[in-house]
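For reference, the chain that follows is the form predicted on its own, supplied as structure tokens.
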Amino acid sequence: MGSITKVSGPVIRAGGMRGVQINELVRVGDMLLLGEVISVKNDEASIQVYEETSGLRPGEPVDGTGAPLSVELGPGLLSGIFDGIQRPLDAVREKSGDFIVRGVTVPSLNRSKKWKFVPKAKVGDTVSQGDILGTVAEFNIEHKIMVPKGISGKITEITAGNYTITQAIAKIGGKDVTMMQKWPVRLPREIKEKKHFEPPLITGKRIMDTFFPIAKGGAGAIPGPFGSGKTVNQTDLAKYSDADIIVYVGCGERGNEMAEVLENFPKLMDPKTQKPLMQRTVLIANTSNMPVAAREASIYTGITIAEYFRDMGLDVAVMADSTSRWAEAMREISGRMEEMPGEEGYPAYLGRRLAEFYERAGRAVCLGDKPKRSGSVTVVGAVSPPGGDLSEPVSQNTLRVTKVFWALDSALSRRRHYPAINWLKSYSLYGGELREWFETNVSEDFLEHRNQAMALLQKEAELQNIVQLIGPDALPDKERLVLEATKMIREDFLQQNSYDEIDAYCTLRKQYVMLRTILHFYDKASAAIAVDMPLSKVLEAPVRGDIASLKRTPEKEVEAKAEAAIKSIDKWFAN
């Protein structure tokens, strides 16, 4: 046992701590506040405390637990709402009221609820870490109970029945095995090997899926200034992406914004199952007025839970909103420890911490051969650069380690263009790896259409500089047609209404059909202008209204309507 020698906000120093380890969990003061050892020198330890430290004074005791900060993994995670160190907010509220009382101790997972365990292994089987012992039905997910780390050997007992997560369901090599396991949050869960990136994570957003796709197991960043739609986009990704499990980490966001997420998420319906989206979601809530140390830990809590579901062979998507607030928490703790600051006061290890976090994404062959399986963790991190300045350290270090960049633009959001993703600043480096998948599963010319549309949008940006000087009427018809075609691409394809029942989600096939129809109009119009048809005649084509209505056409009708539009285009330009 040691004692407090200095208190500096969330960081305290304690003497008499010989024998403690880095990242060891400790109990601080008479209120038994939870903390984590972050540096050790001789017998003095620096500790970041996950709760408010006001009232602590030198001389109060500090006790080590002998274990690192860990999360509890097992049935009961889904639909759970936790704080940054995995305290269930519903259970905390029952125990301490609407405000979290310091030092409150609540188990992360319900200890009294019983789950129906169905064995998949039998007595006499030899198993090791990662092998499936059985399953538990949790909403629509088959929650697989896996052999935990450190246990292997022959199964001597395994019984079907209703158990709590702390009751033994099997005996392996003389050791009891329960449905719950613990894992240190800062340690990536073990895998056999990483796999190549395929297929894409289908988001239902046209600008993301067609122009800047992200692979399952990929890492992406969505930076943007205040009010540009980071949270709305991440909520849409959580609702519509084809991931099996969603882990949403609200890291340091404003309290009212996080309250809105917590209030709205339980009401959202899953488009696939028509059941509450929360049934396949885990929420980690850590607002900007909560202790910074817990904010720093919340990212690791979320990614560890995601890795646990990945190990079952599921595809998991992690929404981290926002990594800038996480970096600010690191900066504050680093400053209180009197470390040498790096750029803009951030710690010198900012880039390494960001890389460690995003590198935990990926498609992986899971441990365990009974049965063999693979899963993925896709990470999308929101970045909130001050004043929208993407040259600041968090944005730049994030760009170094992510391969998808969805750049939100405040100018687009002011024009009510949503999603407000700037198509000239954004990029995806997964295009080459996903090319074969798109050609096989959508169409052989899918990427050709995408490249043609991008070339037109880039041409439009060049023409806009001329238009601002001399006006559009001074341009030749061929270039004015480019402006009209890109207007159709922007308004009829890229713009998408998240609150429209039909337009909120768009399948890849529908995206292809829509873009093909717009480009077919442009190609026919270009050929007509080349043989001296006036642009005014081109723009009178009634089919343009049909093209604009494709986005609000139901999926089962869009192919027929697009084919009819293409025939109308051919007929118009043939006359």
The other form holds:
Amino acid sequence: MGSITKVSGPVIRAGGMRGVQINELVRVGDMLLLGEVISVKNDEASIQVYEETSGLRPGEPVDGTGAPLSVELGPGLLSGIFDGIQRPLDAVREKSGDFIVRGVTVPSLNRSKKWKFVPKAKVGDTVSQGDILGTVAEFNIEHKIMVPKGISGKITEITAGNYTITQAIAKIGGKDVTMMQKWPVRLPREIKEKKHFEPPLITGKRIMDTFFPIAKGGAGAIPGPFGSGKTVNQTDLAKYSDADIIVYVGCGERGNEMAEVLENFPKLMDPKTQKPLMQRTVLIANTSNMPVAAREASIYTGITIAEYFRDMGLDVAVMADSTSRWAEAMREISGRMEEMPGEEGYPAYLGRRLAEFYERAGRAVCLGDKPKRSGSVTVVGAVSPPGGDLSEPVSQNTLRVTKVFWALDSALSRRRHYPAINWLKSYSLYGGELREWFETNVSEDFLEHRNQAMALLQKEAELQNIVQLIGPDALPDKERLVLEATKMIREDFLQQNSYDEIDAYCTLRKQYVMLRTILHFYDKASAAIAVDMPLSKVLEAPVRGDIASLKRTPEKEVEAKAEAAIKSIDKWFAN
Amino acid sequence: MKEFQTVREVFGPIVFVEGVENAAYNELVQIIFPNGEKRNGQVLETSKGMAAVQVFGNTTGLDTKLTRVRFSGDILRMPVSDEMLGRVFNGSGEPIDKGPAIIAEEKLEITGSSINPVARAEPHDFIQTGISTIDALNTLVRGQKLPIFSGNGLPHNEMAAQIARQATVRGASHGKGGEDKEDFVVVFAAMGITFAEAAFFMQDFEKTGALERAVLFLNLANDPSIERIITPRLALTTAEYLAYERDMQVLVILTDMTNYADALRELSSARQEVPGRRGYPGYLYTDLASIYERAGSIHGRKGTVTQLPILSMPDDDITHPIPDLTGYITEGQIVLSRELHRKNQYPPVDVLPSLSRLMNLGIGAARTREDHAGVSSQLYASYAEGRDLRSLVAVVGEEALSERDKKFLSFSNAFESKFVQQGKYENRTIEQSLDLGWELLADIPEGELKRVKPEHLEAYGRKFRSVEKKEEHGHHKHEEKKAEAAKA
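For comparison with the form predicted on its own, provide the form predicted together with the partner chain.
Below: every chain and molecule of the assembly, starting with the one above.
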């Protein structure tokens, strides 16, 4: 088609490109590197190249492929690990060794593997986009084969059997349909309509579920300086949250962390199904030293795969770690394009791109009436603000569009208070919508307890200011009790050890029981102090040790143990 | 190989050459000065009829008439071999120890290729550095990148030299009890440090015999700054060769990354790029990652690359772009504190902001000791509490503290003077470090030790606790029993 005219870093220029489309995928140079057209002017195109450009020379050919950057969707996605443009990294390794070399072409999904296709539709049915033709069992998931876009009409052929993803399984309106379909990553997959948020995404983390819950289909942000635990929180969400499918996008992050995920996920069991976590997970790994343009694409690759599973009627959660690296990739590309920079050098369209991305989250009625179904995509984005300062553009634009904010705090992580989520700064705007669910599914007084605990923590912050000035002894016992109670809330409830077998995952019921016990202690103690029990006597209560050990108590025993603790509290304060 | 005598412009470290039809991006070039001197360079930007070349070195004496530019037709590669051990090179990889030239066994691209994440092995082999604040609290593992965040005038060099001297891998993962120590080969890259600092390392390596097991790349403060951009890449290419082709355990010390980033900024401003924070280019993160991410270990290969970059935080500001972006890439950081240094503490490690992200992979019964995680967490929590109390004491005086708080306060002081403090040649085993931790924790009431498992306290901590404390414990047990009886 055309040829290279200029190379400088990951963005190149090519001439003779008239007719090439914006966002079209192109092959660049003699090494056939993958690139995407990001601007055109007359017959000249600017192209971001998804691979290292060292060695490219002006004059080498550039060829269009006629299609935009797309992902392959079909059986074989689950437990896969891909780079930012959906190249399967294990197949790439087989082909090119331990280091990623350039110009490797491997299809995203395995072409030779056969899957057992079970039809759900039959010859004579009239179907349109989104209708389910049949299913394939992929691990524990029933992978639904849907009618792809652009195909509708009467089914003239459909047969059960073992097929590869590129073999025809049906004929609709005269066209062959395969199990694999393609979708351009920058376009949201179509849905019928968005729905209101209902069940929460249960994460097993006490501070998240009880204090700042996120809804299925919601969007949340975890901003924090380095070392505050973004990645640990993200991987914990990927491990324990009760979504059907997890798409984990490691965008410009550490290679060793991806290695950790890769080594652990196959070993860890899904608390719900007792199957290896990897079987419900799709990993996108574009580490920080992999090409910057592919990093920019990785977020879109991830969310498109998530939408595909949502369209089957599943609940999907996307962990994007970190969206700041994505924004920086955008900034870098924009800088190389010599675009007029906006705030802090980021392109002026940063806010729009972030909003577009987070808006792809949601609970939706899926396309296709056979059968009717709805699914959700929950998005949790990590944000890495420079110096932990949230006034920077990526954090600000993110907070504008996300409804849950888990504020990580380096002061907490320094004292090894994990998860280091600051309870005073964080918020969740899903409280109202989820209220009824919590009241019916956990307990009537669940939110009441939460609010009481929050009020105590707020009070603690005020009292701490005074203590800083005059010391704790100057406070009356009533207020010192508040400090003791919040210490219990912080240490015995909010702190949670991701590396402790029992404590790492906490059910909603257990969360409720734990908090109830702590507050019961506070209520009783506070009544006792009102009738002149000295604080020292209150603090001698041996039950405090029992309360502290609740978090390490297995789910089965926790009710009984909490019951005993409550009795012991009543006894202590009755005297 | 094509030669051009068509230099159009020299702008800072960049030379623009006209009439070049198709230079490759990142192609290696040789610039021949009017006086016959030769210097290497690399193509930064190439278009039809024009190439921009960065010169590794001083551009004094270049002109637009006689200067010749020779395009090699290949990108920058480095000759590597085993023979490099024990040798000293300049920042461009030329021997400066009067030894013979290196006969290449292989010539490798200095930019390296990224390790396929699937090929990466999870790093989990504990490296014992002999320094308590690292081993017990911020454990280093093989394949990790753990920078030292320092400031001007702080003893980061002494600390790095101590680590290089003492680092051993204790072979829990090798299974056999016999030879369970493996030593490191050190690859040392100096970027813009002073002659005195470089001499310190050289002498230290020589004195301890480590020089034979080391490769040194020296770009000193008076060497060309643009050369600093390739120095760490040469070092890492060497390290990768020794690790992945020659099965060695390699420890790479890069100092000082701040000078590296400043060189990058200089080049970026010469290219008239849109500056990001504090004038550093917008791609600083990507660029730093292309260095730091070259640490790691690979499935099926014995050797590993562990990185210990050193950077001085301008004005001790940890939010400065260089430490900030570094912290986002590396797996933790060791932070040195001026306050501790003023108190004559060595090493002046401020453990609170320090962190090793891979610690949990490298510790525990199979690798160090079963109580490691608990002790570490408890020391952290107790020290943090003691530090908070210090600021309180400054306001209300020590008398206003409760008995309990006084214990935490004195713990935090003992922690600094006994646990953090150690000699420059004091090499503590991990068991010694952990026991020292238990010894200090003995002064804290047992009920406050919430982070350690009771069975570990019995097994490792009990022997340090005095008898009356035992009684107190017994009393507590007794009370519990009473309460239980009451419940029933």
